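Below, in C-alpha cells: the form predicted alone, a single chain.
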Amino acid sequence: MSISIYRGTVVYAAERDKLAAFPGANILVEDGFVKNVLKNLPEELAELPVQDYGNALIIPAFSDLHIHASQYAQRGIGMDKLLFDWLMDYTFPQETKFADLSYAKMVYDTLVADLIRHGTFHASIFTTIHYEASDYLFEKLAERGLYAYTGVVNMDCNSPEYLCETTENSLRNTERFLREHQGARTVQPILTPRFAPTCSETLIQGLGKLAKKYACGVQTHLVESIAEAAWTKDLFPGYRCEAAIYEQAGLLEYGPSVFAHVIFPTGEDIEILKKTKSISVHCPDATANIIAGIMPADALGKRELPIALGTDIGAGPGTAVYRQVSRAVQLSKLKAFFQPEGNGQLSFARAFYMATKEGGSIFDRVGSLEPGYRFNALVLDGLEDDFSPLTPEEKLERFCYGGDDRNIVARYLDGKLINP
C-alpha cells in the first residue's frame, strides 16, 4: 500500500449544477486513487511527506470524448467551409495520407502529447480506415498510459473512391481489430462507423453482429446537420429515427454509446438514447465553426440524457478540453437567446461536470476527486492577479476562458506524476 498526500485547493464537480472546493486542503492517494480530501491530516499520517502546491488548483483531468485523431494536422484550415464542402476539400484528402505509416506515426505521436500538455487524460478517438495506424496509435496510447475508446473507422459506400472500403474487407478489419486488442487495459476497442451515410445498411448490421460477439460498444455521429439527417432519412427510409439505425443493428447494448453533435434529434432519437443510456457529445467549436448547429445542451440535459464535451478535432482548432468548457456556456447562451423556447443557458459549473465527471463516466472511475476515483489531475497555478485574489471557482473560470496549458504545472495519471 502507497500513501501520498498533495495540498492545495481542491475542485471538482460531484454534482451538474455545482462545484466543490476545498481551499487549503489535503487530498490522500492510495495506490493511485483518492481515499480521502481533508482539511488537517490526521495524527497518524502527520509525519509523511506532503507535496504542497500552496493555493494552486488540483483539479481532475478533462475527458474528451470525440477527437478525430486523423485530423490533427488540419486543425484551425478550411473553416470558412461548410461541413460537406470541408470534408471533400480537407479532411478526406488528409485521411487517405494515413495508408503511409510513418506519416500516421508523426501525426500520431504529436497528438498524444499534446493531449496530455493540455490535461485530456480519456477520449474517445475516431482513426481512419487505414488497420496499421489505427493499430500504432492504440499502442501508443496505451503506452502512455491514457484511457481511450479507439477503433478503425468504418466507410463502405457515399464516400471518395480513395477511402471507401467494400463491405467485406470492412467488417474483416474491424474484427481483426477488435480481436487483438481485447484485454485489460486502459485503452480498449471500439466500433466506429464515421455516420450512417457512408455505411451500408449490411455493414451497419455486420457491425451489429460483432458488438455482440465481442461485448464492445460503438461511437458515431448523430443528426450533426440538417442536410446530414435528411441524407440519412432518404438513404434509410424504413427506419423511424436515426437512432434507430444503430439500436436494431444492436449496436447500443453491449458497451458505451457514444453519439457526437446530436444538434437536431427527434423525441424519438431521444428517447432511443434516454433508454440505452448512451451519451451525446457537445462539440461547441467545431459545431460552430462549419455551422452544422448548436446542440441543444440544456434541453437534453433536462430530458436526463448524459451530455460530455468534445473538441472535435479537426473542425476543433485545438486539444484544449477546458476551452469547450467556456465555448459550451457562451453556445447555450445563443441558443437560448435565439430559440428560447425550451432552451437554457449552461452553467459554467455543469459545462465543467460535462468536461470531468460525465465525460468519465464510460471509463473506469475518472473525472472527479471524490474518494474511491483515480487520482487522474491536473495542478493549475497563476490565475489570480496579486492585487484582485479569487474564490477557487473563479480561478477555475478563468483558466476555461482564458488560461491554457501554462497554467497547468503538474500532471498526475493513476497517482504517478507525468510529462507530455
Ligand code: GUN
Given for the second form:
Amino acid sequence: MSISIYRGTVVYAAERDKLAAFPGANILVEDGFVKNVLKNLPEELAELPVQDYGNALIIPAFSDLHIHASQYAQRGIGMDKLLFDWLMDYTFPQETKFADLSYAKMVYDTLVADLIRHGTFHASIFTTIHYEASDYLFEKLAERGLYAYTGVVNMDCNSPEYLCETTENSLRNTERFLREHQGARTVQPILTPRFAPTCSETLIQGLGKLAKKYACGVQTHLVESIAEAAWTKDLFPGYRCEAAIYEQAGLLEYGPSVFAHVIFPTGEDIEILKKTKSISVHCPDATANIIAGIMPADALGKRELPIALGTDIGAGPGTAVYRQVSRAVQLSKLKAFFQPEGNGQLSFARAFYMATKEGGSIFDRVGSLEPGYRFNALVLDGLEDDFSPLTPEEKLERFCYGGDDRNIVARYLDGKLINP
Ligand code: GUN
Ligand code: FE
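Given the form predicted alone above, I would also like to look at the protein as it appears in the form predicted together with the ligand.
All chains and molecules follow, beginning with the one already shown.
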C-alpha cells in the first residue's frame, strides 16, 4: 500500500451545478485512488512527506468524449465551410493519408502528447477506416495509460471512392479490431459507424451483431445538422427517428453509447437516449465552426440526459477541453437569447461538471476527486494577479476562459506524475 499526500486548493464538481472547493486541503491518495480530502492531517499521517502546491488548484483531469484523432492534422483549417463541404474538401482527403502508417504514427504521437499536455486523460476517439493506424493509436493510448474508447471507422456508402469500404470489408475489419483488442485495459474498443448517411442498413445491422458478440458500445454523430437529419430521414425511411436506427440494430445495449452533437433531436430521439442511458456530447467550438447549430444543452439536461463535452477536433481547433467549458456557457447564452423557449443558460459549474464527472462516467471512477475516484488530476497555477486575489471558483473559471497549458504545472494519472 502506498500513500501520498498533496496539499493545495482542491476543486471538483460532484454534482451538476455545484463546485466543491477546499482551500488549504490535504488530499490523501492510496494506491492511485483518492482516500480523503482533509483540512488537518491526523497524527498517524503527520510524519509522511507532503507535496505542497501552496495556493495552486488541484482539479480532476478532463474527459473529451468526441475527438477525431486523424483530424488533428487539419485542426483550424477550412473553418469557413459547412459540414458537407468541409468533409468533402478537407476531411475525407486528409483521412485517406492514414493508409500510410508512418504518417499516422507522426500524427497520433503528437496528438497523444497534446492530449496529456492539456490535461485530457479520458477520451472517446474516432480514427479512420484504416486498421493498422487505428491499432497503433490504441496501443499508444494504452502505453501512456490514458482512459479511452477507440475504434475503426465504418463507412460503406455515400462517401468518396477512396474512403469507401465494401460492407463485408468494413465488418471484417471491425471484428478483427474487436477481437484483437479485448481484455481489461484502460483502452477499450468501441464500434464507430461514422454517421448514418455513410452507413448502409446492412452495415449497421452487422455492427449490431458484433455489439452483441463482443458486448461493446458505440460512438457516432447524431442529428448534428438540419441537412444531415433530413438526409438520414430520406435514407432510412422506415425508422421513427435517427436514434432508432442504432437502437433497432441492437447497438445501444452493451454500453457506452456516445452520441456527438445531438443538436436537433426529436422527442423520440430523446426517449431512446434516455431509455438506453446514452450520453450526448456537446462540442461547442465544432458546432459553431462547421454546423452553425447549438445543442439545447440546458433543455436536454432538464430531461435528465447525461451530457459530456468534446473538442471534435478537427471541427474544433484544439485539444483544450477546458476551453469547451467556457464555450458551452457562451453558446448557452446565445441559445437562450435567440431561442428563449425552453432554453436556459448553463452555469459555469454545470459546464465544468460536463467536462469532468459526466464525461468521466463512461470510464471507471474518473472525473472527480471524491473519495474512491482515481487520482487523475491536474495542478493549476498562475491564475491570479497579486493585486486582485480570486476565490478558488474564480481561478478555475479564469483558467477555462483564458488559461492554457502553461497554467498546468503538474499532471497525475492513476496517482503517478506524468509529462506530455
Ligand atoms: N459527420 C460525419 N463525419 C463527421 C466528422 O468527421 N466530423 C463531424 N463533426 N461531423 C461529422
Ligand atoms: Fe465529429
